[in-house]
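Quick heads-up: it's one chain on its own, the form predicted in complex with the named molecule, in structure tokens.
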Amino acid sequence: MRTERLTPTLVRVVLGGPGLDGFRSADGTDAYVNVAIPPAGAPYGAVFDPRALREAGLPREQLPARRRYTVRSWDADARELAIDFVVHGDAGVAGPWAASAEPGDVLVFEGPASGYRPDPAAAWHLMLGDESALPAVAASLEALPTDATAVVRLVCDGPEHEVPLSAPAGTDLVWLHRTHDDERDAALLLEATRALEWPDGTVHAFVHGEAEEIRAVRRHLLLDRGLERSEMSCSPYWRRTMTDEAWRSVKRDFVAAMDAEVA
């Protein structure tokens, strides 16, 4: 339907039309869909069934690239679904697709599914991540009651990359700006989490973003802060230097190793 540049590196794509007639939102506030973006010159039309294509035995290079994206919002009355894409330069498939998307373009996706919703029984909520987790964090903050306590730390490239968030008044939100020193930037989220003054009572945490950063924060939360696994939703959304294809091929082992180090 339309696109909107939210920040220099974040593009909102609003989908609509009769293709969304069957769409049902998921329970969680981190609902995600699997988008399928065909390569140039694909021998099938703009609208296709990704599962049928997978089973059709097409050469790998003709299959659509699969990427996972959060449903930033779903407006059933207007039949509009918004996805916020990080555009990280010219690299990748989905980022460039979103950067050049125009009204009338088609995006095929499967889903949604979800895994997290802030637990109303928790005394406070911790949300940590980068721009890729921002859509889920934003949707989660919107779902909190007005008297909830939330502590939010979000990594981004600088002040012009911050987006206004609708959150309970008691939200402690700090944007962490990258310095473009890779080693320092990779430690920003962990350092900020280490420095947190811990509110009293049980916490429910949402920790998503770059794989190594998430792994370090998770280790800190479990080992140093004494969180139970059941008190957090934690997953590595993407991995620095790897395409999503490369990342998916090692993700299972990475997650197993991540689990084993705090067994």
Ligand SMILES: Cc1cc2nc3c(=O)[nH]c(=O)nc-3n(C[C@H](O)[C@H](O)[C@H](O)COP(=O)(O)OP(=O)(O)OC[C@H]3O[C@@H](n4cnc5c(N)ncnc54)[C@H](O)[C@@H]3O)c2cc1C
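Would you generate the structure of this protein in the form predicted alone, following the form predicted in complex with the named molecule above?
If you are looking for partners or other molecules, they are not here, because only the chain is given.
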């Protein structure tokens, strides 16, 4: 339907039309869809069944690239679905598609599914991540009661990469700006988490972002802060120095090792 450039590297794509007639929102605030983006010159039309293509035995280079994206919002009345894409020039598949998307373009996706929603029984909420986690964090903050307590730390490339967030008045939100020194940037989220003054009561945490950063923060929360695994939603969305395809090929093993590291 339309696109909007939110920051220099964040593009919102709003989807609509009869293709969403059967869409139903997931329960969680981290609802996600699995998009399928065909390569240039694909021997099939804009509307396709990803499973049927896989079963048809097409060469790998002709199959659509699969990517998982968080639903930023679903307007059931207008029947419009918003998805925010991180764009880094021509790198990747989904980012360039979003940057060049025009009204009338088609996006094939499956879903949604979800796994997290802020626990109303928690005394306070901890949300940690970067641009890849921002849509889920934003949706989660909007779902909190007005009197909720939330502590949020978000990594981004600088002030021009911050976006306005609607949150309870008691939210402690700090943006952490990268310096483009990989070693220092990799420690930003962990150092900020270590420096937190820990509120009283049970916490419900959402921790998602770059793989090694999330792994270090997870270890700190479980070992040093005493969180239970059940009190935290934690997942690595991407990995520094790796392409999307390379990361997808090792993510399962990385997550298994991360889980085994601190059970």
